[in-house]
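Take a look at this single chain, the form predicted on its own, given in structure tokens.
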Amino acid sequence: MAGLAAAHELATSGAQVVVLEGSDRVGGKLRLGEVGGLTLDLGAESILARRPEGLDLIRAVGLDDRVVHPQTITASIWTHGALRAMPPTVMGIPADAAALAASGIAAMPEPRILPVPAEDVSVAEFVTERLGRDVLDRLVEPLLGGVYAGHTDHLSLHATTPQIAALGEDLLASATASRASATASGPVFAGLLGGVGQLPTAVAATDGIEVRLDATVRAIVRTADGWRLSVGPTTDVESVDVDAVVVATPAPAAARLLAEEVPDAAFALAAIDYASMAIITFVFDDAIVPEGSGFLVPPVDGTFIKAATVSSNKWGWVGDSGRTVVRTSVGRAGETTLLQHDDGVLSERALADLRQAFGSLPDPADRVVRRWGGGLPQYDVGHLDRVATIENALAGVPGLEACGAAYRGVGIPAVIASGRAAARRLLDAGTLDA
């Protein structure tokens, strides 16, 4: 989506854009697929509505009449043998002592009042020193696991949870005050009737954008008046000459492409790790499941799945099918052996967890496993320094930009913002006649 957002920004400013897509489809981790006769999202299925970039792009490509909002976002934590209502939090930091106590999820901590360090530290170090391990393990960890598929012992405080750092010295008091002073600001999340996987295709259809599929870029070389790209299979490489380039690939591929022209950026990119995960979607004909949008699972409890979303509760257009649709996710950073099981084993183990959490479930009418190998960049401690190194190195190379989830946010609005910013830098520099 970052590359498509950059292409859209450039094309609507008058540039002629070619999108060189290495796979057989556009959209990255936005993807539609059929499960049990229903067309559903097999990748990301919601957009943060409180950032404008996602909804702005939806409007720009004419999909605004399909915008929908969740019917429920009430989530649970599956821990201590039961589904327990998640109390109000700020990224897992308790904001209501009574609700936390009633939930039975974690013991109310005795907070330590400590200053926020100037240097970057892990989320685990920061939270544990102030609130203890129980809050970290059973509230913060499952939330971040759902977003980054990572571990708080490694994830950067400032890159992944600036909201926690902003609470200051007294986390509990500030979280409680933040909730008390919060005002309604509209829906938190949005989706599209029929799935957010429609967005990439709509963006790619913008006038001025040419999309070439199965067009792997193997090298980027500077020329006297622009850039030359080596494109296609090794047995039939084609040279494509362009005025400017936006590299919108995951960090490992970007590191290889930039190694010759921008070695400092390539070195920093190579230090960004990725986590693999899978989403397993089940469709049931006759299943009774609890109300609410789903649940998160603390990894300390040792379950196979890390989260489940009851899509037929969450999205009206899915529920209108009359079927019960449940999405489960598995896999975190470092759990490569878990994902080496075949699809049948993954789905059976996920289904066993669902049956334990929900009490009982019939056999599904259909199930689909969608693997996202290397799907989520890990914002480990020091991530923002690495990003600054990349950005500073690229700033000295006219006509070359980079964008994507590896830099300053993994959500849909964040990557759209990354792509648009890369395009604007090219346009503002006068690199293109647009």
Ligand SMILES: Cc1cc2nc3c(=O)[nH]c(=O)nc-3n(C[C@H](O)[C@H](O)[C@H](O)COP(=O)(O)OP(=O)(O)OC[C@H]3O[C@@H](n4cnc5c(N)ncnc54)[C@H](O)[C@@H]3O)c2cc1C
The other form holds:
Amino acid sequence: MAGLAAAHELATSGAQVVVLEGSDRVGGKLRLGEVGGLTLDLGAESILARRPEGLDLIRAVGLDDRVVHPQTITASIWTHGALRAMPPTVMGIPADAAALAASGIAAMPEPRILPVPAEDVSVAEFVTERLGRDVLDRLVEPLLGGVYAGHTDHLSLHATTPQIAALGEDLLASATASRASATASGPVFAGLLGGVGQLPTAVAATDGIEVRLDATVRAIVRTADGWRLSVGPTTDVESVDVDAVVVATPAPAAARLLAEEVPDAAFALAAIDYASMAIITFVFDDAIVPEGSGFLVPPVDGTFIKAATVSSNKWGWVGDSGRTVVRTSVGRAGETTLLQHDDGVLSERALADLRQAFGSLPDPADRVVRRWGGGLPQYDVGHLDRVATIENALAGVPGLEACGAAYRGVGIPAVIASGRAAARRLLDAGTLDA
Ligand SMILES: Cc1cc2nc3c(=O)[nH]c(=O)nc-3n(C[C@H](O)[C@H](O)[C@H](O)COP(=O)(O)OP(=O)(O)OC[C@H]3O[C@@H](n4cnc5c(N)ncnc54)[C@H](O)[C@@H]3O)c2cc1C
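Can you now output the form predicted together with the ligand? The one shown was the form predicted on its own.
Next comes the full complex, this chain leading.
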């Protein structure tokens, strides 16, 4: 999505763009697939609407008449043996003492008032020191597990939860006050009728963008007047000469591609870890599960799945099918053995968890396991320094840019912003004959 956003920005500014995509389809983590005769998102499924970049791109490619918003975003936490309504929080920091008490999720902590350190620390260290382990384990951890598939013991406070750092010395008082004074209106999330997986294909169809599939880039080297890319299978490598390059791959591939020309960037990229996961989607023939958009599970509860989304409750267009669609996710950073199970075991264990959470469930009409190896970059402590190193190293190399989820935000609007910014830097530097 980041690369396509860069391509869109360049093409609509008059440049000729070729997108070299290593796989047989565009979109990366945005992907549609069929489950039980329904076409559904099997990767990313919702777009933060409080940032403009996702909806801007949707409008720019003419998909605005397909924009939809969740029918419900009331989520639960599955903990202490029951589904419990999630109280209002700021990224897991309780913002309503009465609602927290009523939820039975965690005890209201006795807060410690401490300054926010200037240097980076882990989310776990920061929250535990101030609010104790229960709030961390049962509220903050499941939320971050959902977004980053990571562990708060490693995740960077400043890179992953700047909202928590911004609460200042008294986390509970500030979270409660910020909820009381919240003025933002309008839906928080958006989707597309038919799935957000339609967005990449629509962007790729922009005039001026040529997409080559099965075109893995193996090396990038400087020439007298631009760059030469080695593309395709090792047995049949083709050279592609261009004026400028935007590298929009995940960090491990970017590290390999930049190793020759920008070793400092490559070194920092190689230090970014990734979490692998799987999305297991179930379709049931009837309407069978409770209301609400789904639930998150704290890792301390020891379940197999880490979250479930009742897509047929969340998205009207899915619910209109008259069937129940539940999507579960498994896998956090470092949990490599879990994903070594075959698809049958993964889906049976996920189904067993769903049965326990929701009560009895019939057999699903269909189920699909979609694996996302290296799905989400881990913004571990020190991440923003690593990104600054990468950006500084690239700034000294005209005509070469990088973008994507590895840098400053993993969500769809953030990666679109990253792609557009990379394109703008090329255009502003006059590297292209646009
Ligand atoms: C399961 C899952 C669910 C998610 N859900 C949401 C969600 O609901 N909302 C949200 O906002 N975010 C979500 N995210 C995060 C978000 O989808 C991703 O962070 C984002 O889409 C990543 O975009 P990207 O362009 O940086 O990278 P990618 O999507 O990884 O794209 C990189 C592309 O580069 C290609 N490539 C790699 N190496 C090479 C090479 N050498 N040569 C050529 N091509 C190469 C790949 O094939 C791929 O197409 C989710 C992520 C996952 C994994």
